[in-house]
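So this first bit is one chain, no partners, the form predicted alone, shown in structure tokens.
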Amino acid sequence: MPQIITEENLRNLIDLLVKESKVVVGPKETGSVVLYQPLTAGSDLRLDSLPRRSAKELFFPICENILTYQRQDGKMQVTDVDRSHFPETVLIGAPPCDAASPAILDAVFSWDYNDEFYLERRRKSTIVGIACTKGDDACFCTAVGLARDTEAGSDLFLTPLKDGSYGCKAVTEKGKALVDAHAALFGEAASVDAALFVEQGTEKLDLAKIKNWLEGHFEDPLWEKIADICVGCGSCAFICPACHCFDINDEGSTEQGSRRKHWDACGFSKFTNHASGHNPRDVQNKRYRNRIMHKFKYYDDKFGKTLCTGCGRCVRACPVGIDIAEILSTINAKQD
């Protein structure tokens, strides 16, 4: 029989996890917006709105120390960050467009170098995904191969039911362990009647066709047309579940300080600026071209994955109204 959990017991589960000293993160009303934030009680959870920012910050913080240094007795002492103190974390309420992104990012953070800061957080995290029953004009997850009930990336997947409870499926051993440890909160049902999913208006894109077009159109008038309005603010990259560019800087003095990893964005004018002063992406159309190429060609070439989950955040956040789904549809319709 399928397992279910009631709305009340879902919130009770959060209360229990907090008492177990787990860090529980989920959509929470913060001021006038909903963000992924630590939950102190089940009553904090908001499942009626997509958080403004993605959940990647849980595994890939905006800024973090990777070492500290201090001069002692004339010698420089370097201290690594103790990653063993990274907490056990449960992410609850991630829709498919957010739950899928860590599995996409795993490839790059464990490629030619294992980023143990990212990977340790991933090892210590459990993701409770939830099927999405609503959306807006910016959503396009179905266009890039996901669906409202895609389980990829979730350890435990919840499906909203018409009676207000949730169908539960343990997708991984982590998900099964979470259910087994709190079995009293979960029940069984002879059948489940899922809530209706709202269909998206965006057509499914032929990603292979788009990739083939990109391979032959490194130089194309389309890039200049897009870049005419792009201001290079980086909002799209920072709010994206899959963008992962970062820079590393030393901050402090000659006596003490820290080496820190910071988010960066390929749309920034100095992102590819060389020490010589040469910049191979010296104008905005080259930078936006790289954004599209990276998401729909380069990452696929390297890892066999599309670097986009169709969450629509970049569309909502862009101050000049650039719509990446519209751009992809334009490319998808091209014949050469």
Given for the second form:
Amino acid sequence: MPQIITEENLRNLIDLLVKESKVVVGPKETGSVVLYQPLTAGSDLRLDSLPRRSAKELFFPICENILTYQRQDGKMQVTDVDRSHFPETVLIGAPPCDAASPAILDAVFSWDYNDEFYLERRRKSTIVGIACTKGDDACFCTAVGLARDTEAGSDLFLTPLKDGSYGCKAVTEKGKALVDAHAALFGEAASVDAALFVEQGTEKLDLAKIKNWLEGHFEDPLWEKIADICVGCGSCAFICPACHCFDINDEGSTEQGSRRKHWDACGFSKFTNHASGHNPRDVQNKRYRNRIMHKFKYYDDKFGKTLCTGCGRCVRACPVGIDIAEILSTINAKQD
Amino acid sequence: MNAKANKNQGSCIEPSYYQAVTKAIRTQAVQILKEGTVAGLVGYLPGRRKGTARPALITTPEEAEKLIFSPACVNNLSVYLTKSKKGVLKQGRIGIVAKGCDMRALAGLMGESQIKREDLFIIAVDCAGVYGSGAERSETVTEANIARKCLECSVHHPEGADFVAGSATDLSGLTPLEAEEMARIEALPQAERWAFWKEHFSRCIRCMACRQVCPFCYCEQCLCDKNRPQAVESSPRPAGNTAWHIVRAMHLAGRCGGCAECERVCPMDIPLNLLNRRMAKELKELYDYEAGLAPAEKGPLTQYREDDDQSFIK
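Here we have the form predicted alone; I need the corresponding form predicted together with the partner chain.
Let us now look at the entire complex, which starts with that chain.
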């Protein structure tokens, strides 16, 4: 028998988790935008719009202290951040394009160096994903190999049903533990009828073919054509579920301050600026090329994964209308 | 196309108006490229998605045939003429499609010796309004989906261009939402005004889109990118965010042409143009000065005069 949870009980689940002192994060109205934010009650949850920023910030915050320093009696005292205080967190209401991204990012954050800030948050988190019931013409998750009902990355996966409740599937042990701990809220249904999805118009892309073209076209006029209009801001990277570059800055006074890790973007002109003054990516074309290469070639080379979930945020937000889905489609159509 | 036919009050601008403007732009662009009047031209091409457009650098008459003007042509293209985009455009005289609001930026950039009038061929658009951020991109522009800046546009009949596409649009009688919002905020007690901005700045992710899209942010070395010494915290935290937005507003005081591109591109919906407007109001009251109407070599904040008001020094 398939398991279900009613809309009311889903909100009750949030209330219960909050009572258990867990941090529950989900799409919430914040000012004029919807963002993934801590929910104070089940009623805070908004499932009708894709949050403006992706869910990556749960594991990879916009900015975090990695150590603090203080000078006392001429001696410098350096204090590490106590990561054991990171809270147990449940992320609720992430569509597949967001739920899939932490699983993709795990590879890079545990590769040549274990980023314990990221990894500790991942260990303490449970992701409740939800099948998507609507897309717009910026969405292209199906083009990069995901689908409206992709469970990858979710611990527990919900499917909106026609009667307003949700079908539940525990994908991992963490998901099963969440259901078992609150079994009274979950019921069983004789059959389930999933809500309809408005199909996206985007074509399916041949990612292997695209990667193959990228391998042979590091120097191609296409890059100039595309990136000539790029203004070099970081909005595409910052709101992307998969972009993960960061900078580290010491901020404060000579007496006390913090070392902070915060988001950075390859579109910025100073991103690869060397101390010598040399900048290997000295023009925007080279920077934009790197963005595409990183997502569809380098990451695949190293980790066997595509660094894009097709959420469409960059397409919607680009100040100058650069459309990554259109670019991929152009490359996909190339013969050589 | 007479004024009455294009009256926007409460109703909408017909798509046929934008089609006529598109045709005029194409004809003119093809001609100046064929004649060699310009080496290249910055205009708009349609985007893949319904109701979208994007900037384009055009160098051939064939490409110019594809240019469009529609309510989706929101960008202020003058950003492509500044130092930050140097080397992108071919050397020589450059054509540019500019709405009235964009022409204020061109005037400002001329005043600041960033571009020369004789190096430009301005194809101005008698603009009937563009879509607001996040608005429904339907066929027609209405009071419901028009950009806030268009609701109180005073420059939709552009002057001083080499060519004007379209004529006599009438945008009068619209509700000036932004002016109303500014009045509302100005009337708030200081603590509430502070809370308003604090909440907005807390969402800032320092993507710098506001800076990168601004025609007047052409500095090759931005104060906010310096870390030795660090004047403004570069990490996205409340203190640095607030400092950045104050620095931005102050640097634009007396210069900002009011295109509101900073606000349009903000992925976090921070109402940045309210800051710009506040600064513009200040300049108007103190110096009876408005930025960008005509090229001016020096503005009130970039010159010193013996009789400057010094009463604020205490």
